[in-house]
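So this first bit is one chain, no partners, the form predicted alone, shown in structure tokens.
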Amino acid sequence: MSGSSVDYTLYLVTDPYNPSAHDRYFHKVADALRGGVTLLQLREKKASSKQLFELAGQLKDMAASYQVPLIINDRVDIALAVDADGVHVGQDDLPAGVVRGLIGPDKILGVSASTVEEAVQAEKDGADYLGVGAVFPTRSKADATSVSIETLGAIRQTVRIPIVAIGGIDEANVETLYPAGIDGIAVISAILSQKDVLGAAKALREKAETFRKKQR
């Protein structure tokens, strides 16, 4: 699948697992695809490998089913292990250019930025959409960096491949990014953390998409 065939209006990242809730984990990511997620991607920092290929085999099955991308974050070989999608990394992982030339030219390849330098050289090197944040102050990932809306409109006047604004999006502050120009939205506890996952997906999936087409 190549990364200008993908939908990128609503890309959920997962939330760490936890073996002692691996039903609700599960069930959490499944109502998320009903809802209307678009892309799905694997970001666990603690797993064992072992653990991580699993998880990466069961949630691959998972999201094929609703035909939604699986993408993995930073780790190259488990990507290639179960044939994900494609693979997402950051500025502190390998780099962009080595992570394309091992996954070859029909993989997806995301891409963390948040300066227009780094937008700019992930293009550069291969990358097919960039993730851009933090937007917002986040709590899944405290040293993030801080984007504004306008570094985030100077990143899409910079580059052609598409945007995903990431980093404490919700729900209340969602449509205040659509004017920069965004493709996409990625969320971990606007959906994951809600009683009702399969209501905050479709929610999100609604909202984003009636912002995105008011910006055209």
Contents of the next structure:
Number of protein chains: 2
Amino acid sequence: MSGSSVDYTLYLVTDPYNPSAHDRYFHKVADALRGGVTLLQLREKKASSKQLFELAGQLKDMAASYQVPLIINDRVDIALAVDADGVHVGQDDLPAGVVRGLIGPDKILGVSASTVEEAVQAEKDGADYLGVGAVFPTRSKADATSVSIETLGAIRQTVRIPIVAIGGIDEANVETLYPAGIDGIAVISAILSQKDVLGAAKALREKAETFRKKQR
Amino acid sequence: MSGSSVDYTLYLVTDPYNPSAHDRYFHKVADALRGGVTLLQLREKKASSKQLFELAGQLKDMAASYQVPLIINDRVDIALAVDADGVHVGQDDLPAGVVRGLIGPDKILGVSASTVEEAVQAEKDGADYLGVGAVFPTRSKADATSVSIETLGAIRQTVRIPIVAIGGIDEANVETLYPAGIDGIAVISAILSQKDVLGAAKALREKAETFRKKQR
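Could you output the structure for the form predicted in complex with another copy of the chain, given that the previous block was the form predicted alone?
All chains and molecules follow, beginning with the one already shown.
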């Protein structure tokens, strides 16, 4: 799976895993996939490596059954161990160029960027796509740097690789992002914190498709 | 560097890194290496991947200048990224067999074991050595399973790979471990928490050499 054939329309990032709600965690992800998520990222900062390995293996099988690629946040070793489709790194993770060397040319490499400089560097280092945010205030990542729509647009003008907007995106505010020229949106709460996960995923997928078509 | 040519006599595991005491951290490790540490493990549970990568790179250069191999605890990706000499995994980390597949046949693979069963499995999975402990109560790893001298001996009778005892070892209690047939000792506090790090490393190295010779 190479970066260029990936559908970035609706990118789901997992919320923290809680072993005592194991079934619920997987049911929610399954509902989100059924609802139309096009890309899945395992982002898990507190689990042991063993837990991460097991989670990643299960999510990989589940995502594969929906033909959705699985990306692992930060942990290149876990991605290699389960043969995930790619890795996403932030500015506090392994340098993107080092990651590209470890995963080879074919796996998807995503990089978080909140400035034009970071975006340019990431593209140079071999990123397949950028995660740009936080475009709105978010509780899922309290320390995230905020990125204005102007910066989002400036990044779009500067790099050629796909851009996924992230951070506090929901059904109500998603439309405002498309004029900047984004390829997709990444969400956690807007899907996984909703009572009707399947319905939330469907609605966001539809909006994301519609707004992206309008922008073209 | 293959597991069989490694000197396990005195294995130093790093204590937690504190960015505000950066120089002190490296000075202490350098003193320990000068004092006779034969193997070095970076064990760092809280740093970001970027910090880990930088620490590992610096420790690798430092250890190499003393011809001492650097082993990375848990994080196979960091070990691969800096081309460290090996990886050490515990029972909550990636399975040893998976790690062997990721690092290839030549890098050193160490596995923590506190029972005969875990030791046998680790050897089967391709471990080059075992870290067995905690042989004494330790504050460095409060949740460590305690291992009796009898279990240490039983593990020695069962597996063929080298055994490094770990957990609460110091100058006063180290002698009692050798009759069980260990190949070396791993310590944190007994070197890094001492006022005279160089002197502590020298003294432990001498004791380790002496007791190991007596046992043969």
